[in-house]
Amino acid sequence: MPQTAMPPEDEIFDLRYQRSQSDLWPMLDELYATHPGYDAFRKALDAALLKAWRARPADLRRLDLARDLEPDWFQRPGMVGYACYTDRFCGKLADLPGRLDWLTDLGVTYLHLMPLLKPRPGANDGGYSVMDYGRVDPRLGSMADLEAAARACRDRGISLCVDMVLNHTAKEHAWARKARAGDPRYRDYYLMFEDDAVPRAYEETLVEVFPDDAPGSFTYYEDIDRWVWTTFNEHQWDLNWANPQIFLEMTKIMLALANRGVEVLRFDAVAFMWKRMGTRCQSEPEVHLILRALRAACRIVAPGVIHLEEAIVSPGEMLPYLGRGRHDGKEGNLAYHNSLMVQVWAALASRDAGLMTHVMRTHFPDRLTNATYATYLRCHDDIGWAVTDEDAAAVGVQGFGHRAFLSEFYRGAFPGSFSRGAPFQHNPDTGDMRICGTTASLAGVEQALDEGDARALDLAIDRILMGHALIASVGGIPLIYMGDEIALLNDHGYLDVPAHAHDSRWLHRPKMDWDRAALARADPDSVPGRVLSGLREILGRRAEMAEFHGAHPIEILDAGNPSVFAFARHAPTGSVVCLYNVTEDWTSVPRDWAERAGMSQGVDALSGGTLAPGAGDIALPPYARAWLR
């Protein structure tokens, strides 16, 4: 930016400018600098920045100042997220300060609110088919409720959480209609043929994502005579990230949304949003300089903002999203842990933890830089089993068998299942096969109170318990979606509504009970009591560990029995191990094993007790979980 005589404010901005803009313009020039009226975009681009920096509201300025000067406060383990609709947790926007007390008594300090922006009518994938980006669906209320919100949160150290679609608008959207009535420059926002002969040749190397209820990844308008680009579903057309228009018109939102207060972006569906003859369309480079590029503009106007980049893939494609290489530090500060969620149910149906020790220290690093996980047993979509071949066949297991075990266990086909889920996007060519269902349905909790099973119960909580506090504790933000901690149960009842039947991960979105709430708070021996004081004193004693730190480095260890998931957690201050029993029979860890890892006289930060030092190997009942200094 030029340096002239500008207010003090402008000068803030200034500095912002020059310390991010080498991660703006280099990633920029190398996606756009060939584009026919470049030039042209990056003045709109600068005013764009400093416009949105001159609306920005003194105390989101504060904020941002504040975060400057403590950028690790995402990486805290005081920090604990939680998932909702927020139709399905309070109703509309202007009723959530009115359960904001629920949240801070769990100690939420990051609050997600699933779609909320308009989406278009009928079928809109949840909510993620999104009409207008500048209003908030009008079921839920106005960006004014929007803006009170966010305060409302704020003011009580939650950091609000909002989705943003990168890949693709609704095809009502505003650009979509103009595109469809002949607009040559919206036309150009999105990714149109004139015949079908090149979206077959992508086609070619695409996967579907929704092979049942969208087949294919094109569809034909007659009425334009073009092929569209339809990645998920017919009525979300993808958005052509070539043209640099989209940059600039996506950073106006982003900035907008940050403006009102938003303070985590969920930015959605990132890996599809560079196309590639040839290759899946999936995390191609030109996505990392995106989103590189992205939240340097946001540190210059908005510091106090993340990013979470939402890529469920394999962890080889994941890590990019937290900036390695020549991103490293300088890309998403979040990115979901979808690995360690598989390798979690995986281990509890296989009762073994061979091949999650395996995937942890195969696949991720100690430590990530200016980044960390969200790390969650389940979110509103549904659990697709990401075991590789490759990984399996490392701890003596055959990948495509092990796949379908892991479905057939989990929708309680598999003889001793504890689990009452149901399957989603089941593909016969492939075998895959999606599960959906709720924390407490999954852990056995529905099936034991069907059959009045007192002992399964005993084991359903402690899964659920053991779960969430492994989560707790390999680093990140862990969050708990909307119901897991009073264990709700499957919402079978969503075949009744037409809106929701065609698509089982309904099942798994209930509506809050409140007075399940209530009973969880009044009688901590009831069920949903139980989960939920369980719950509180996991989360409690981890805003205590310093160790869990999302910066500290994590070191995988073979305990010397399958049984057990161990690691390490270090800090200056000293280490800590965790171990968890993925088994509903009592176990053990060796004495001279534990001795070799530091343990042999440690205090469980769990539950306060001790480790007695002995001859005898260290006793571990079902589901145990430890947390040993």
Ligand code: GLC
The other form holds:
Amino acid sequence: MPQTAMPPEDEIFDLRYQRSQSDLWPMLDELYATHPGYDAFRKALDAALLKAWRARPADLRRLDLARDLEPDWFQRPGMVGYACYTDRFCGKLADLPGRLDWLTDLGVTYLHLMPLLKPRPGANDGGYSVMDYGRVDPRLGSMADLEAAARACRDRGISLCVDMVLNHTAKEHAWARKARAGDPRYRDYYLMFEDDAVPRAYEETLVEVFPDDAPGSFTYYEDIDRWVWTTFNEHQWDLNWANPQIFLEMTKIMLALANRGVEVLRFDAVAFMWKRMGTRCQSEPEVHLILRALRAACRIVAPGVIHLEEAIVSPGEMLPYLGRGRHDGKEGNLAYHNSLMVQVWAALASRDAGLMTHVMRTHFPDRLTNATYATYLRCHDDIGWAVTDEDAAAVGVQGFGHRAFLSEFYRGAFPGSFSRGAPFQHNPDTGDMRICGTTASLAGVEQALDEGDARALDLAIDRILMGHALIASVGGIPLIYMGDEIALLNDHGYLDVPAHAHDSRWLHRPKMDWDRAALARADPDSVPGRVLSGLREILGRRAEMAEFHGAHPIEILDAGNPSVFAFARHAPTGSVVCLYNVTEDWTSVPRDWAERAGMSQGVDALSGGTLAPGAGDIALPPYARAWLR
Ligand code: GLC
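Taking the form predicted alone as the starting point, write out the structure of the form predicted in complex with ligand GLC.
All chains and molecules follow, beginning with the one already shown.
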């Protein structure tokens, strides 16, 4: 029993504070203790946490308790994610409940609505240029609508995920306007320089994100005679995270969104949050201190909420976002498995799984603590060929040549390519070219339909299903990108929209085609119908696979056959051997090899089929996917 007469609700807060304070204050001490305003900041942060807790609605407090009892909820094999733009999927937030049947039917338990806080007018980087974190984009509705949408999702067992852009605000944000007007308090919210000497010195080692249409990382404003740090577009001003006020402001915003019922916060572009001269200013150690402290603040006030950290970087740089070393189990709960996504497309183009096997085995641990991946084939962004020279060399391939091949292949220029993609941010200085396009168009559906080639169409659909079976089994929440479930093709309509025309990523951000969705349901033999029923089957079977729980280890296998990507998932109840043929040819693996790898009964849990008894080889048709128990 408590010694003091504390109100029981605040006692819960107190216990959670005690639990997480060692993840909070030591991080903040390291970051900000020498800052002149640190003592006031500490008091203000404590007050903000208590205030947010007291404002937390009863139903969300209940969710917190439930999640504290089941902390692995997001690692379970029944989790399926879906990502969409609200307007492109259903219209306004208020229209979302009317479309939730579609998601429930697919097995979705996690919905990422693309940026929906009030963006700047005009070009706004798909909503990632936010001018007011306290309001919803008026085109989509109000905060009350967001709350209602979150509740409608929760009633269906769907956790709502919302973007929170941490690295920058729109230059129209109230803070930025005050900074521009000369208010010293707000000038310290951003990174502003009186001349270009320091910016030039930083640029020696910075990497451009949008070399094509937003070159450089700084912008000069004549009216204030200042250079402002703008990593992304000119209208996105980088925040000064060395100022503890930014931590305080963002913590309040984070907890306010949590109190609206958002269950997953997607922290955008986190790698860029800390600047250090002489580096790429990406993934500096301080970024991890900040993210661990934000996680702790959330665990104190809203432990039902988890954090997805968006860092599209190399594997070695990405893993720390899921908490490594001293931060093990203490940082992000989710991070995008960009490397796997790249490797799947690379394997399909080269008809060789060797590089994927090497990368997955060399760079990724067999399990994570309190964390798992967000696995995906496509998202709203481009595909950058994140294949290092070292990894390529390890499998006898030349890195530069391989990356160039992948770009040529997926933009459809390489002889024999099945893909219809488009280039993004071609950088002639480095030879770098990223790729846009929907899953279906990249996988060959568009070309096969144009050419009326039935066999090519079968193969394209099998590529899509193989890819999804793979991301559904490797560990993590598989994210279905809106429209992929009905094989939506590239949408060239963006060229007619002035705010989009400069950004070919809109090629793969089509509007949901509800007629096609109806066809998919009504006719399982149609192209969208084949993809939809295939995906439903994969996700449905997956939900029953105890081995696919995110906490169970993965063992990357070498099938001795470059056409096959193979791994085993080991659960206390048994193992499953997963096989993927990344080519359009028949191939096989020896049965005794699969048995040594962990296959026991010889049953494919995905198709439900049983292997013929006896020795011999396991035959794998084109783009086979098998989950062998
Ligand atoms: C993230 C988003 C991307 C955006 C960038 C800048 O990478 O996914 O769409 O352009 O951040 O906010």
